[in-house]
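Quick heads-up: it's one chain on its own, the form predicted alone, in structure tokens.
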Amino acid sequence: MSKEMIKVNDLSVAFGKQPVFQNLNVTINQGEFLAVVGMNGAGKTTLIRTILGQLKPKHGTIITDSDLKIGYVPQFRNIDSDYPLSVSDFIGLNFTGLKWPWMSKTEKQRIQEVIAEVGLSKIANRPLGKASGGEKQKTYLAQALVDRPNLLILDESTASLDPNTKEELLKVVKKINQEQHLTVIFVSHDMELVTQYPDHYLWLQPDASTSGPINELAAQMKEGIVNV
């Protein structure tokens, strides 16, 4: 039986008197690839911020595994064309903060491993500011993975990418999910990706959120029960 990584019990979150969602119950198991979907304003990013501890719930609890270690990939970072750090050095910031280049041999080896894993070996020494949008997003993914999290959160991280680059990124994530049993939470509006890569879904609504195997979501979409 898979270990529970996150258990959400009767969770309600509100901004002031305005509820975002109420009485949410969902369990995320080790190795699960969960898509979080819903209409704009349904609370997808709010849920992520609550899991990360950035927001306090109005009611309910989030119980996490004692060994939970989170890697987070946002939708956007403000990296302009003059940004000087190389792809490799940027990834290494997750180890060193501002103490580069005093990394251990093990850390340097791990950076090279994750660069190869996400397909960035050819541009490892290129300034990140000169990388394409897809290359930057792969770099953010590599930075999130470099210190070996057991939960990866992708918060609309494919939203600004072209279709081919979206597929490339999700193929990398799926491969790591399957081979390393990495738990993944994927927040997205892109239903083509949602129905192709994750194995479970959480459909957020203000009062009646649902979850289950991804094939159930596809069937509900076809019947017009779910609109996202």
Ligand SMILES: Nc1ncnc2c1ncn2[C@@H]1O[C@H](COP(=O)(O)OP(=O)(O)OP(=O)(O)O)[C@@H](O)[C@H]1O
Contents of the next structure:
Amino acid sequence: MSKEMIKVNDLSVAFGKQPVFQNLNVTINQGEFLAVVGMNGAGKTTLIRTILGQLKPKHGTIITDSDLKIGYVPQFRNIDSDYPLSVSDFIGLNFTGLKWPWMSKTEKQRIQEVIAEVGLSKIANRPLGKASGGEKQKTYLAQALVDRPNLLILDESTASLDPNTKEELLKVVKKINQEQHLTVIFVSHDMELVTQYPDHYLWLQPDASTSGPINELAAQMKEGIVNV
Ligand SMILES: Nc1ncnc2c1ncn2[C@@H]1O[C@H](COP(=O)(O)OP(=O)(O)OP(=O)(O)O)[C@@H](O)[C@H]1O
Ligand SMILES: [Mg+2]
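Complement to the form predicted alone: the form predicted in complex with this ligand:
Now the full complex is given, and it begins with the chain already shown.
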């Protein structure tokens, strides 16, 4: 049996008296590529923030593996046009201990490696503020990956990307998922991507969330049941 990375037990989260979702149960195993879908406001980002420990559950628990190391790309990030750090220095910020700019040779090599992996080599020295939206997204992904997490969380990270760039990014993620057993949580409204790359799904709904192998979701989509 695979190792359980995250076990969500009977979880309810609310803001004040307003519940977001209730009685959620889901297990995420090591190496799983989980799509999290649901309408706007269903609580996808809220669930992620609860897993990260930024929000307290109203009820229930989240049990995480003791070796869990998370790389996280949040849904929104403000990088304005005069942001001074270069793409590669920004990626390097994620090394634990914030040693920048005094990084070790190994760390510098790792930054170069991840830059090549996500396809940013041509603009590695450009200030991040001057990068395009898609280039910024690739940079955020590279930053989340640079310190070799075993769980990658992507919250709508492909939303503003053109179709080719979306595929490119997901292919990079899938490759690491398959070759290094990286566990992935992919929050998205893009059903084409969701049915192509992930192997499991969680469909967040107010009281009756469902989860299972991805082909179940694809079948429900064909029947027109899923509308997210
Ligand atoms: N800090 C907060 N205080 C009060 N309500 C909040 C807070 N954060 C989120 N909510 C509410 O909780 C609900 C779930 O929000 P959440 O951001 O998790 O949705 P989501 O599924 O990620 O939606 P989207 O697809 O639009 O990103 C929404 O109704 C939102 O307004
Ligand atoms: Mg969200």
